[in-house]
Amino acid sequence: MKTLLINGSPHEHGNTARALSEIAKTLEAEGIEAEQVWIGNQPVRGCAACNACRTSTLGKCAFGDDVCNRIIEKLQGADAIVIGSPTYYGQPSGQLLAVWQRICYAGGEYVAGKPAASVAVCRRGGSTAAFQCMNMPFEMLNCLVVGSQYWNVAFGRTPGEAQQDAEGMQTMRTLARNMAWVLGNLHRDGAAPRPVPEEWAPMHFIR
């Protein structure tokens, strides 16, 4: 069994990839192999409704100029998806939103029907709303929204700080280990017992 994991961010080695290396660690460790890309910092295009990704028998996005059908060829692959990003004025990143609106419009069927989670980051605010907005898609695709102990958040504005965020990274283990859960329960007869919670560990940022 496989996860893709996207990151979203413009940085590659930034906090949101701090938070998605916690679910890869955890995953790897419960038997699920993990394989993370980065959607890059080069410009990518938006949906241009051309629509000839589904009235051809083109089967890809129409622009093959960016990461969007690199990542269509993943998910083929993938039995469940992960997508991670920062947050920007309360959404996630531009990049973000118009890559993953043309994979799920040329290749929702790579995407449909499976157990799926996303990662917001923050320095501050605004990471729900940017997190409802990256399950939206999911919902309308039939995926297994996988959650954890709270929101899928973790807080971090410099390289690495997200890793100092005892409560998100755990939160990220948590979810890694719920998707791991429902990932055995697809593919094997037999339920398998939930996984055991760490000892919750809050974090507040008012000393």
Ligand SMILES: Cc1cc2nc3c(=O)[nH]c(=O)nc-3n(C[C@H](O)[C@H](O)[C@H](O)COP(=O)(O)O)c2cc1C
The other form holds:
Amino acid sequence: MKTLLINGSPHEHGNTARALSEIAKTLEAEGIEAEQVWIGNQPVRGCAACNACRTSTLGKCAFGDDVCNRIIEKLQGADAIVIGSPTYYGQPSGQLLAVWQRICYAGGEYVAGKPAASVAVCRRGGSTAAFQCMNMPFEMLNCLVVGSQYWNVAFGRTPGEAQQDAEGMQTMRTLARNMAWVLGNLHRDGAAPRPVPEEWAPMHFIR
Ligand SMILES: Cc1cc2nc3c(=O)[nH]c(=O)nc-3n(C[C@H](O)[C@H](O)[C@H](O)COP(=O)(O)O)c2cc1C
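Structure of the form predicted in complex with this ligand (previous: the form predicted on its own):
Following is the full complex, with the preceding chain placed first.
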């Protein structure tokens, strides 16, 4: 089983990476493969609402010039997902939101129904709002949002400083163990089948 961890910071080795690494290390100790992918620090596009991903057989985002489709490909082989971001003005990074919204629109089928979690780091405040924001797509894609002993936040300003947040790092390890437990139960032989979704009943009075 494999977990994909997406680092939505412009810093490859910053505090978001530190928090995700703590999760990855703990997952691996629990026998779960963990791959980290960094969204990079090059420009990324937001969704243009062109609907090409949905109205054609494209199966991916029409914009192929950034990291979006590479992550969609990686999600196909992932059994669980963790997204992480620094807190910017009480929100996730703009880069993460831009890419993640396109991933969910063009590749949502590879997110849907999987155990998932979000992680936010910050210097001082606003990380819980960023955390909640990142959880929103998971909650409408039938994901199993995995919790921890606290909201998944860690504190630090300069790259790597979050390592000193003992409670934050413990929160990440607890999250990873909970994720491993959920994965183990979902995939064990004879596990109960997932609920079969009803046919979609779109709101009929607003089109
Ligand atoms: C544009 C910008 C906005 C920020 N806004 C906040 C904020 O609202 N609250 C906070 O505590 N830290 C804020 N920070 C600090 C970062 O969240 C913090 O340094 C974080 O650890 C960086 O993570 P990284 O090393 O993964 O990039 C901000 C930093 C930047 C660059």
